[in-house]
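Quick heads-up: it's one chain on its own, the form predicted alone, in structure tokens.
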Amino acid sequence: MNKNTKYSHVFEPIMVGRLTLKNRIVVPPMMPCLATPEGRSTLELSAFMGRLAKSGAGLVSFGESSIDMDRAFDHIATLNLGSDLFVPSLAVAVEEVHRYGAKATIELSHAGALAYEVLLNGKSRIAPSPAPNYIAPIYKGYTVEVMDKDMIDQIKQNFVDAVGRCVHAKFDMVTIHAGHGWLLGQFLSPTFNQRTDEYGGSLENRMRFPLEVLKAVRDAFGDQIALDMRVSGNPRLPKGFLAEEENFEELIAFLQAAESYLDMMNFSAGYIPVLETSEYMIPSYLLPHKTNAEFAAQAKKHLHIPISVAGSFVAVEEADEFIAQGNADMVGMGRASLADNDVFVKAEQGRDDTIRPCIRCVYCAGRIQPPNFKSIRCAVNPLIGRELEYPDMLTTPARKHKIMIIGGGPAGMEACQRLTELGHTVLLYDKAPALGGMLHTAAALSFKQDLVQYMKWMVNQTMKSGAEIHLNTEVTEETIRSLNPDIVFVAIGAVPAYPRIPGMTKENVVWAGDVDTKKVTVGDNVVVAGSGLTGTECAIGLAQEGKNVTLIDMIKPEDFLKDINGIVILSLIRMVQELGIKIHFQSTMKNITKNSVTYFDGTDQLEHTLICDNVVNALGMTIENNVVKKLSSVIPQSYLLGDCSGKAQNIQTAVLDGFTYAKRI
């Protein structure tokens, strides 16, 4: 530990049964979708589980992984423990994790009766019971068998299996998954565990099941691994559905009986039997931070062994106070150690001005969810899920240019830092008088201040890149003839789109961005048009205000914020649907006047009519194709990024834009 540091409470060394580890931080399960389709370790996984690492965290944790080949698989890409085969590949990766000093576990989970139908080769889901009537709709229409004494042993044996192959592959500690509603937490669950033997009824029965597997691998392996296990502090369950979920008491019993067999407990939250709990599991920007910490500070008080807890923690900083009030011994930091491969080490030598701020937008998690199965990515950090093709950052080129950047925003800004770390001379021009481009404008509302750290940092790091920044300065083509830059990124973005509807130019027509802003004020009844990110973002922000808000959209309900991340589709539904707002799906605004709005309703084939203050425009951006054109028709080697190339953006294809095209030169 580095005495100097601030940090002086999380990078304090801490030993988890026999297992010493450098420091009290932890790289959390988090599933990166990098193994083979039948579960088999790859270089990919290797060289990521590396990169988490080398961010300085004392623990580094597998995904989620299925402990046989069975029944056990809930996602495509993930570990598989249920072969002797696969020992070899996942040693290596352990090896990658322990060539930087950090200590390897690996989640190991069933999924019961939420398994994957895909993945069961014809079988049906196992569970302790018929799978309740609440149970999310994706996981409704399949054969759950009840198990019984022989397969419960089975399972039982699948553990202690799996865990004897970590052993083998060299792991320090496994973590036992018992919560987020897979097989162990459904037969801990009083609703989903219908069972009237030894294994259901009671607390006493129903723990009975998870009990014997903690027991099985302690006994089987004693000393030889650690042994975590995972549970969810609360379900996270909505407002008065299944209320005898909500017992912190059952489950505090359940952990003392437990913790005889472990070294060691960490703490999520949710339920994914009702998915509408995610949020909790990975909370996005509309959450709090520490989202889950009071399940850890409260457990503190009743066990003895290391308490670990994940949940939005976003910065050291948070860690450190939240092990210094003694609330828990350990701390997960995934999607920090995703946006910043080095943040762990940048804290503790105090180097925090430095470290890339994650701004919880779930995009790595969205990525990796049903049905998508994709391999893990990062917003704000294009190296994560590259690492074989980016091993060392970028490859210094042969030659160096003169490049010339027109627009700071988050392309501009990112292309800004890779060129000038590899040498190149960079003029960077932006008409505004600060860099930022529109993330001014997204990062405007209240809740969306870990974008606003962001912001900062991502203009702090071009202002110090070395690059020539020239602001205030509207760029023209002779501006570009004048300056003879070898090659010239144009990332001018884009601006509002207001299509031909009448009265869309009239004075109570306003922008999303101005509203968000405070640019503009809004009368007490708003009418916002366009349901998609920006529009939605803004109907919260005016309701949280007070404002009567309607929403509304040619699209169909099922449409609505179709693209985006699941996770923050269940925070944005579930926040409008507080805050009462209003929406009027497969709607045609036909007519805007000074106090009113009329659109013609698909559903009814009728024209209402809407009173309203004002209307919001949050129809989406255009590109200004003159200007674009103009720009990039002066040098011959000159490349659009951003907004302004035409593709659907945000700030993962900006960011990754910037990177790419710096790479390409």
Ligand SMILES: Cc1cc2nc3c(=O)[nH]c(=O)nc-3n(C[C@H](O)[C@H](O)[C@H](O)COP(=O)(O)O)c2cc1C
Given for the second form:
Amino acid sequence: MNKNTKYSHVFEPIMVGRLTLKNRIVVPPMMPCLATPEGRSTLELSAFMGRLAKSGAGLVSFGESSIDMDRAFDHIATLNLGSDLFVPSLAVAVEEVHRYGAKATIELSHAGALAYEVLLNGKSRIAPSPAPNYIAPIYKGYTVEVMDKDMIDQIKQNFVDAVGRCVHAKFDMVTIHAGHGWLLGQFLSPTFNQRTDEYGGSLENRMRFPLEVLKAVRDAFGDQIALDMRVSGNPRLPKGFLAEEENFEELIAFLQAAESYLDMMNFSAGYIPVLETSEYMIPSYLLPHKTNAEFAAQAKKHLHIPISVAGSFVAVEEADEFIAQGNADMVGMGRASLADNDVFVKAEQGRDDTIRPCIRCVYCAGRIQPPNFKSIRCAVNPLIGRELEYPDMLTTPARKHKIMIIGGGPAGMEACQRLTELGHTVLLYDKAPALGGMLHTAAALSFKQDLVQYMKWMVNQTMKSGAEIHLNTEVTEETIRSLNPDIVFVAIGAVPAYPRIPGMTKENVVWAGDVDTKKVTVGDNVVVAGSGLTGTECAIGLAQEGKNVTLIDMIKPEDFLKDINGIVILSLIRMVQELGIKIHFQSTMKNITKNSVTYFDGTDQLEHTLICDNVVNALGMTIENNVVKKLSSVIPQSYLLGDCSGKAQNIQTAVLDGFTYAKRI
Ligand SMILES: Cc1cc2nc3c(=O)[nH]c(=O)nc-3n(C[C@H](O)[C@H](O)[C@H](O)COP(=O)(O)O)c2cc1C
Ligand code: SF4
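Please give the other form, namely the form predicted in complex with this ligand, since only the form predicted alone has been shown so far.
Everything in the complex follows now, all chains and molecules, and the chain you saw is the first one.
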């Protein structure tokens, strides 16, 4: 441990069983979809795991891995622990983690009734009981084979065999997955498990199978490998499922029974069979930080082995404080380690201001979730999932250029940082008095604090990058000609679109960005035109202030927030409902007056009028084509980045544009 670190609790070593971890930060399981379809580890996966270990964490977990080749798989491109054939490539990935002084664990899982159909080769799923009717739609409609005693014994043996392969691959620990509603969670659940034999009914019976698995593994391997178990500290089931206290009491009783087999346990949240609970499993920017903290802290009082908890611990400071208060022994920080691959090293050295914050956009999770199964990426760190393409060493370009960047939004700032790193001479211009561009608008609402932190970091790093930065400066063709750069990056963003609707230019029509940033104030009754992410977030912000808000959109209800990440949608829909925001779908605005909106409702084929003080325009953005054309036509090597390039844009695509163009030069 660095003796001078201000995070003395986090960076203190800890014994877990016979293992010594160099500190108390855990990178929790994050399945990256980087294995082959058969489940073999790849060089990409090894490099990804190496990057996570390089972050400086004491323990790094490999994500959900299938304990057998038969019916355990929940995702395409996860690791397969069902055959010795896959051990050699896995051992390479473990070496990569050890290279950075971290210990390696791997999460062993069986999906049970939630196995992914395509990977079952025509077989049915297995489970303690037939799937209950509340099961999420994606898992509905398939046959479930109820496990008999022989099958229970077989799965137990499969867990043991899988652990044997992990021992062989030189893992330091295995993590048995009993959370999130996979097979062991299905046995534990009083609503899923309807068995009438010794594996169903009372808690003692429902926990029999998970406990037998733990015992079988411990009996087979003793102290050869440390044993961890993941549970959902709170499944966060909707009302009516089970009283929360009852639920928690049962969980504690199970954990107390399990702890004699374990060296540690780790807490997550959520229950995949009930879709709504996914909101808490990988919490987005719409939920508070440290979402599972209270359950871990409660459980800690009843347990004797070290415990860890994950769920929106965003800064090392939060983890340090939590451990200092005696609420947990270790803290899992997953997405923080994706957003900045040196995060814990930097924190230990007191360089917190250089850590790139995670914005909890959940883009990473959306990529790997069914039915996508795309390899992992991060919105703010383009290196994630591209470790082989962009190894750590900087490649010095063959020729250093003088590069002019016009526009200091996310694309321009990302390009600026990468180009200066590579040694180019960079001149960055923005007509605004500060860098940030659209981030100022995007981060304005009170629930966007993670984005505020990211914007501050981006601006700070860009200001320190060594580029020549000119603010309050509108660039013209003449400016470019007089500077005569080798290359121009045009990243001037976009402006609000005002579709031709009668009354759209009236004073009471305001742009959503101006409402969010409080540049304009609106009355108590507001109609927000456009139910995309901008419109919905703006509506939520206004409703939180106590306004009476109605959203209007031409789209069908089933297309509401269609292109948004599923986890974010769950939170947004919950908030829209809780705040009483009304939505009129299939509705086309016909006319706006100073105190009303008339729209045509496609469902009843009638015109209706809503009385309102203001109409908020959230109908999208448009490119200033003339300006873009002028600025990009002076120097032959000119590139368009971010919003002004015309591609669908958000922070992830803007950052990737800046990064890719900078690396391509
Ligand atoms: C891309 C991604 C993949 C994940 N994969 C798994 C997994 O394989 N198994 C699991 O138990 N949890 C998985 N999780 C949940 C994380 O382990 C963790 O509990 C969650 O991200 C909250 O922690 P954080 O806020 O520090 O990221 C995943 C999360 C992400 C973002
Ligand atoms: S994709 Fe978004 S949520 Fe995931 S690590 Fe990156 S910034 Fe965080």
